[in-house]
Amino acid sequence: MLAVHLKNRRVEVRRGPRPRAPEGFAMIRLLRGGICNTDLELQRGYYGFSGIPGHEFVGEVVEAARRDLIGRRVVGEINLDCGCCEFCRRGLGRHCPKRTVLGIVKHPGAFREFLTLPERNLHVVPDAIPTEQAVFVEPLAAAAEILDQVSIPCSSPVAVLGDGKLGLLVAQVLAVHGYRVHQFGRHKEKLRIAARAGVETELVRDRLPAAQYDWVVDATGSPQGLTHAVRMTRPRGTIIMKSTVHGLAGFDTAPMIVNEITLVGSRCGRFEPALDLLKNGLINVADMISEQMPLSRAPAAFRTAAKPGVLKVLLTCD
């Protein structure tokens, strides 16, 4: 079995044994995997990671106790919770203190020919969603999570900072739900994807507007993103933080305190809204696929994914 390994900032492809599926787990054959910014940060040393990365995937179930899953295309929630602690009982398994996380924390990731996940984590992909687009379910769920966390008044202006993969998904999700989205980015081609979805876009060359928005989403993936977001937010406004970066982000907390700005950390989301959005063709993810490469070319795929202007690079396994 081929598998991608990260160690000491290096990307390697190794051959090893096929994993065994514990009780309650399904065996899944990888069809497509998506390299995201978190994977690139893991390569740079985020979490001190070493092992098999990958948490955005679509695969085919080849072994499972649930017979209705076998042969079906599935996507999987990435948090493996204990199911019995206080957080799990409250439906907050994503914050279970004993959880492992696919391809991030103590559970080998999806960038391998076969992977395992609990059957309860799996969602069947509707036939209407192409395999390449189904890879976007996990990040799209993270984008839609914003609407589960904060109550933004109808038709409100919302600023989205960043025109990367997650920023484009966030902008489209908010636009579909009727918000007046203004996206700021540094790449014309990327911003055109959002513009086609009805998002107002602006190419950032120098200064960003100051104190103009009650709602700001930082999806820059940059240590400076939060500083820029604070400057753009009005007193008593809200910033939704979507960026995860390796290392510490130094910034002045005084403006947040003086202006009484609310910070909302935002991570994973429910898969059901994401599947519905893709099934109904409401989110354009096809234009976000920059390249597809076989699993055996993972080192080149990671190099490509890290280049400026590149969006989603998919790993294929046929």
Given for the second form:
Protein chains: 2
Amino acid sequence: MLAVHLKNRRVEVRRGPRPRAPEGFAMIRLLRGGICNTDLELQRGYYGFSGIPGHEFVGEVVEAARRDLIGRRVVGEINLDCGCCEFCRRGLGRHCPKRTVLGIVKHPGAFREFLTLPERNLHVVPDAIPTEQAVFVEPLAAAAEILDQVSIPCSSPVAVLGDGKLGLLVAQVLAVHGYRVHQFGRHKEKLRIAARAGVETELVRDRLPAAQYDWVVDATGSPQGLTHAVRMTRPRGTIIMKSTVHGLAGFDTAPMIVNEITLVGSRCGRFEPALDLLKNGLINVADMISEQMPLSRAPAAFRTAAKPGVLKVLLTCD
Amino acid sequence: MLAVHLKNRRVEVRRGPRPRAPEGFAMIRLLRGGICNTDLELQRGYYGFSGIPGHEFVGEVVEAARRDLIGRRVVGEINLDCGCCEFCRRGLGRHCPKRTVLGIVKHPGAFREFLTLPERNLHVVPDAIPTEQAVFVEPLAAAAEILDQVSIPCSSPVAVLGDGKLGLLVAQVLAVHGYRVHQFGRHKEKLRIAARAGVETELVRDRLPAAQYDWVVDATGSPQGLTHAVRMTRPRGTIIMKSTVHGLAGFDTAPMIVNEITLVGSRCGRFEPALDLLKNGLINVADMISEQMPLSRAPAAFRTAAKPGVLKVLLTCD
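Could you present the same protein in the form predicted together with a further copy of the same chain, rather than the form predicted on its own shown above?
Below is the entire complex, every chain and molecule, led by the chain shown above.
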């Protein structure tokens, strides 16, 4: 089978044997994979990664102990947890200290013709969701995670910084939940997708509004994002940090303390709300697909995904 | 009258006229002033400060429209707010955007024989509190502010990083409120003060425990404090930031996001709980006074306060 490999900042496609599925694991044939900014960061050396990347995927189950899964389209939770520890028992396997993470930490990823995942990680994709849209379940779950972490009063406008893939999903999720969302970005085309979902958008030329919002989401993916977010936040306000940036960012903590600002780190989320949002057609992800390319052309697909202005690049495998 | 001046990193004592009290302001004769780390930071150039420092004080009211204040010992809230804006109406004048701050921002400080403050900023010191202990009301209010900002479950141990003045007050306040407090510091003598208040203390030699606490207070006053705090915090845990550090700190935000940690900036607090704690003899501040020196010897007092191992240095004015 074909599999994408990252090594020394290079993307390669290699031919190799199918993986073996340990007990409790399903064998899944890849249908679509989504290239995420984290994959691009892994390519740049984040986590000292080398191996098979990919954690956004839709596949078809070809082998499983649970017979009802066979032949079904599935998406999969990316954290492989122990199932026993205190975090797992609290339903927070995403924070299990023994976890491995699909395509990120010690578990080969989804960018290969066949992959394996524990059956309990899988969610069947409802028929109403087209395959290429179901790839967005994982990042959409990460966007919806915000609503599991903080209680934003519905009267409070929320600023979203950044108009990349995650920023657009966050803005749409918040808008669907009834919030007044102001999204700030640098790309007219991208902001248009949010605007169609009822988000108030602003093309950032130079200055951002200062001390204006009680709730700010940093989804810039840039080391400067947090500094901008702090500047935009009112005293006693809250910033949700959605940008995983690799390495040390120079950051002045004084205004955070003087203004008693709260920062909330936010990562993966539950798949259920994301599947519901897509099933009900509430999030426009179709317009976020910039290109679809076969798995065999992964090096070109990674190059395309890294270009400014490009949104989601999907790897296809039919 | 004598007044302490900071200019170009120098501490000087100058003779000048008494200030004039505008309408609504009281004239206060200084009894004691406390040198805080913020004063030492101001001396190092923080806020581009030049002028009369000092925001921790006890004084005697000599002139006021409110006759009941005259002759009484008072402490004073350091934020001079507008009284009209949204923050002031919410009881958060400490965050009033138009505020000046005693001895820090655009209002001459308390390290002078006579100072002025709005009468509504003043709190009468109960007779049970000795004058030199009442100087601690302001920093103790800042320590107690934590309990106004977050709800820590009583079953959860709290780690306090740092055994400086603020760290010792934070540890004691939390212990008095029934929390199991583990304080980490570098000075045996200082930790002993917390230990006497029932705090479990640990002299830090090299390594701090990793991912052990759901609640961590950073009161190190050091740029590395936050990095240590993040390392000690369990996934989904909370860090309260009590260290105002001047300038950019290199900080890796990735573990905060991966572990979905919350950071809460924390600054000044209400004086009422601090006065109650001192009136009831619940906080040992007597052992935190390293030295008392007359206002006229302020340059030497600032040098003493900056020495490692020294806790509170008081300026006296009788």
